[in-house]
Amino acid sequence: MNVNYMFSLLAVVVLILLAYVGVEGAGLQVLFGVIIPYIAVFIFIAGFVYRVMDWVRSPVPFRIPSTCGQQKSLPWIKENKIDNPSTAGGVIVRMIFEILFFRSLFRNTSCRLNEGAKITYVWEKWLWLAALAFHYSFLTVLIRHLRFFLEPVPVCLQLLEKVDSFFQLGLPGLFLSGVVLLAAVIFLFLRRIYIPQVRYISLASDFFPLFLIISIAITGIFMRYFTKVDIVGIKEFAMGLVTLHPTIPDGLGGLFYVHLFLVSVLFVYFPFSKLMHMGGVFLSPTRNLPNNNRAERHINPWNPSVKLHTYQEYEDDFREKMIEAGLPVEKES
């Protein structure tokens, strides 16, 4: 049995503790509040640049794109120009599915042995729609977030807002991004502990994001449905960080520190995890280049200058010993 996934539990266990005995027994509000979130954003800033660009500088000299479609080759063979493009524009088509909608991962199958060794093909259409549904749930709960860090909140974040709130259940207004972020991210930790194959390669680094995730979005809950934090504390707190000027409003409570300090441990995890995989897809070789080794020949830049023995230097090296041997040459003397 995997138990990974109770360390990385027990991590966020400790973190949470932390937090909360630091702010509420301790009173470091100040550490807690303004010097990690500080240090968390240069980490994630300085991380994540530093992870492109050794991306960008490793080189790729030849063509591996990941494919499953026909490649172009003959005229009267039709090619596949997303699945396994050739050219430039074909690449931007395959990059916008890939990024906007997963569609590698709309496509993916799980093969089943069944009676009589027959093995099926099945569509994963669960995983693609919670992958799905986490990633656009979460860049909506982190636009949403910028009402906190702008003044006045612009145009499109007030609609952002009215639009993600629209189920109206009691006051205040349900945000549904919050509570699909919750169950999406719920479910793949379900998926990797009750699925044999995922489950045995499971590492305690896989677990330790959705634990971390899942804490932050069920603070989050809590705090705006059931203890009900000041809000325009929480405003005033948060544009005194971005202008630089940090405050420490009184009334918080311990809770809003855990949210902030667990926000925090993400930005520093995220450029050092595979969490890193959104950076990471657009300079991806597999996906980011055109399939066109048919068409054009790569030279591999790292192969040393090498001194090539032709086959006329090879005739007039050996020319009487072959001709001797009784095997043809292509000059006499």
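Rigid core: the largest C-alpha set superposing within 1.5 Å between the two forms. Just so it is clear, the structure is predicted and the values come from calculations on it, not from any experiment. Numbering follows the first chain given and starts at 1. First, how it differs from the form predicted together with the partner chain.
After superposing the rigid core, the Cα of L203 is displaced by less than 2 Å between the two forms. Once the rigid core is overlaid between the two forms, I323 counts among the residues whose Cα shifts by 2 Å or more.
Superposition on the rigid core between the two forms places the CA atom of M278 less than 2 Å from its counterpart.
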Given for the second form:
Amino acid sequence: MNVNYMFSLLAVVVLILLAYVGVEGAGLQVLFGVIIPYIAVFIFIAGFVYRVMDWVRSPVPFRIPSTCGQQKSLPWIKENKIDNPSTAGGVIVRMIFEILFFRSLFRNTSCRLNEGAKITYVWEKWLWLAALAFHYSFLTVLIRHLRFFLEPVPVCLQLLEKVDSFFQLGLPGLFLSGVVLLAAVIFLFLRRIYIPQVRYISLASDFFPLFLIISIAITGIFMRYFTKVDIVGIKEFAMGLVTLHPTIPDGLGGLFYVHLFLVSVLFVYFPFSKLMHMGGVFLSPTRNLPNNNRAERHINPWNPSVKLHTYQEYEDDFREKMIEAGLPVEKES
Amino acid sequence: MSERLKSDEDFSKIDLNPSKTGWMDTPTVIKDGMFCFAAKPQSVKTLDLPYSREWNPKHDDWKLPENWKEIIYEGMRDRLDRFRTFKIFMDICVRCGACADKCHFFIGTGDPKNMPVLRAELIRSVYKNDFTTFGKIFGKLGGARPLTLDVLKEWWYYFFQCSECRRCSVFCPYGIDTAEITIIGRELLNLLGLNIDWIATPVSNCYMTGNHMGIQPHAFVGMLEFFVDDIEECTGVRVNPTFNKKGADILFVTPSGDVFGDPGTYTCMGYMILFHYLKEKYGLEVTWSTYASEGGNFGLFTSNEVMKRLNSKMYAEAKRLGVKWILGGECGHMWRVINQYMGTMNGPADFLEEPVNPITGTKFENAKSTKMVHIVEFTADLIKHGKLDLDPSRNDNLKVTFHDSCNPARGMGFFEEPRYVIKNVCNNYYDMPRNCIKEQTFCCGSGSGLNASEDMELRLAGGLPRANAVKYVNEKHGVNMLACICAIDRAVLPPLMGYWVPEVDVTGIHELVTNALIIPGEKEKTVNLRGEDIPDKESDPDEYYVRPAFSGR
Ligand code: HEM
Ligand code: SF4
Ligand code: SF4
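Compare with the form predicted alone: the form predicted together with the partner chain:
Below, the chain from earlier opens the complete complex, with every other chain and molecule after it.
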């Protein structure tokens, strides 16, 4: 039994009960449906902006990209323009690869110690695959939700839904993204428990967002395929929120408020936590700078003035010995 | 380290599965063989660094200043304001574990706190506690813990078990560079005078005498003149190096380690022969400096300010001597400093010319601001233009592989130049497997100032992944020579090979180059620079370099 994930699981269960009882028992629809979501969105946006601004406030004194390919040097040596960019264009391509395809994670291998004192590094792309599946399905789900907040629903959204529900299994059409999201998050969770090193480094705060997202996905899937919530009511509710004329239609049900509350919690949790990697990855100085220091000088805004031991002092220290050894000196004595 | 150690047995003891107890609840024990001795007070004092004193890591009392917590807190705050890297790397790690088994120290020791993510977490936990709302709200659940004396000791132990190799940063989805965190962690520790001697003493030597070894000017000249005799003995040619010569074309700076110890000395002789050759054939004048007689920069392992203080000598000397540009020798961390820090710290070098190879006319566009060229870039250019008379068969006793040193690999991208040169001076070249070379290369296990003798156990463990890959090509292709472009490598790989792969010896690239170089006026060579017989053309390389049991070199 691992206290870290038990604690996080417990926390999420408590949050679920809180919303359910709050709405079904105490009738706090306005609190859970209007006040908390507004606060959450505000904290998310303000917090996110604050964190990014806080990072930007600290300068980048040195240009220290991790060079993962051949440098640009002699003209007949083929440089690796993406993994070791020497120009801004190369950096942009490198960043696109990092952000859209998780380039660095794709390098992953797993180290094994074998009989006969042999170390091998075996193929390990599961983390990359699951992370990619998770993020893209998360993105898709997020974008799909915009149909609740936009009237009329843009064509591109309708198109996305068509593609996403490619596998038509009765009504309503099954959205692939929801299923993939759930599967990927569960994989990420299992890997945290089963890989000894990852279990060892995992904190309660690493399990919490996973349970949160799992719960969000499950409540969402339940509403869509099993309890069949009142979509028209939800649209009316969502439009109310975005137009700043919140209304609380009847009959949305406790499950919906649980879903909404968990999303609100995720929004609030986001800017304070490691989920800020979303913003940070763009600013990471080992990735977003070209390796061209020797060709173009990088400026350090706080370049310190330091105490030096000058040649003159050095010569003063050793003049006689230098003369004796036949070394040229600036001053004879 | 006298008898032959049972390396296979040691290997089978490594367990990469961490224990059940959480890392915060696992106390750190400072083990013999795994740490470097505390700095001599005098060395710290020479550099005007704070809190020089006698102290011993094994003692309970580290004689810290009264307000040490405040100093660390202020130090962290200051560095969070000055380094975006520090702030971002503290904030965005998701603990995905992709970096965990990428660190040679983790692979070699199985100590979970050597996983890069946990090494960073040692300081991240304190950062969360003192600087974030998140940590203040969630405490231990969010990975926060207060700074205590035990935590400080843990920092010290593990930040001096990281060789700042940056292998982890290659695999991290956000480019989190644990080396950067270690660099900052060591800066913080040094604020309390917790320097290690193997770094502080070379740094203070370098500051006062111009090189890490503390070789004074007359002795430096004497040592190179000694090599002149050695070279004459085996080639019949008397070279004539110049020192501190005003008006020379090029200033040459290389690590003093190569003046000092085998097999680096042969690489040093290699440079001398090459410069002699270029002077005789093309009239190029290269001078050495006794003031800037150190290419390496252990300041990098101390603090960015100290790094700047040591590095400044190169430009100062180039300016004083009025040379056109600077040529740098084979060294690892030296080139990280030159490539990623020098121009920023001590530039602009507008008193120098944009480097052009006067022999081939090649413009080194990539060095046009810093004005410093790597000697392997330079030699590759000479070979490409057919300016060197080479007989690679003189290296036919060797089957060579190449160790990419961490810093030129991941702080520069220096992959093809050395391979091009080696392949032009040796007939038998074999790369190690792809995930052990180039940007994924493994550290020698002794980088970043950890190449002392008291931490030999740490070094042999950390060097295991590198040695294991060498063993692979040794068994598969009969490789018997490990080439490298780093002075620390040349000092530390021989004992590492001696322990894990005793069949393999170590060399610098310019030793190989000058073995193959046909020098004008040379006598018929019967021995190479090491005084070993040059092979018959038909001989079998497998018969050479079967070294005796590890003698503790
Ligand atoms: C753009 C580059 C990004 C990369 C390379 C990246 C990578 C990762 C990785 C490797 C994980 C770890 C999975 C694990 O826990 O084992 C992760 C988790 C996560 N990421 Fe991202 N991510 C990126 C952007 C984003 C964005 C834009 C979001 C926006 C919502 C996001 C939200 C999350 C969440 C919610 C988790 C799961 C939480 C957790 O595991 O604790 N990520 N990401
Ligand atoms: S790879 Fe990067 S994000 Fe993942 S655990 Fe290591 S440092 Fe953290
Ligand atoms: S920089 Fe190198 S030694 Fe340090 S944690 Fe990363 S992989 Fe390990």
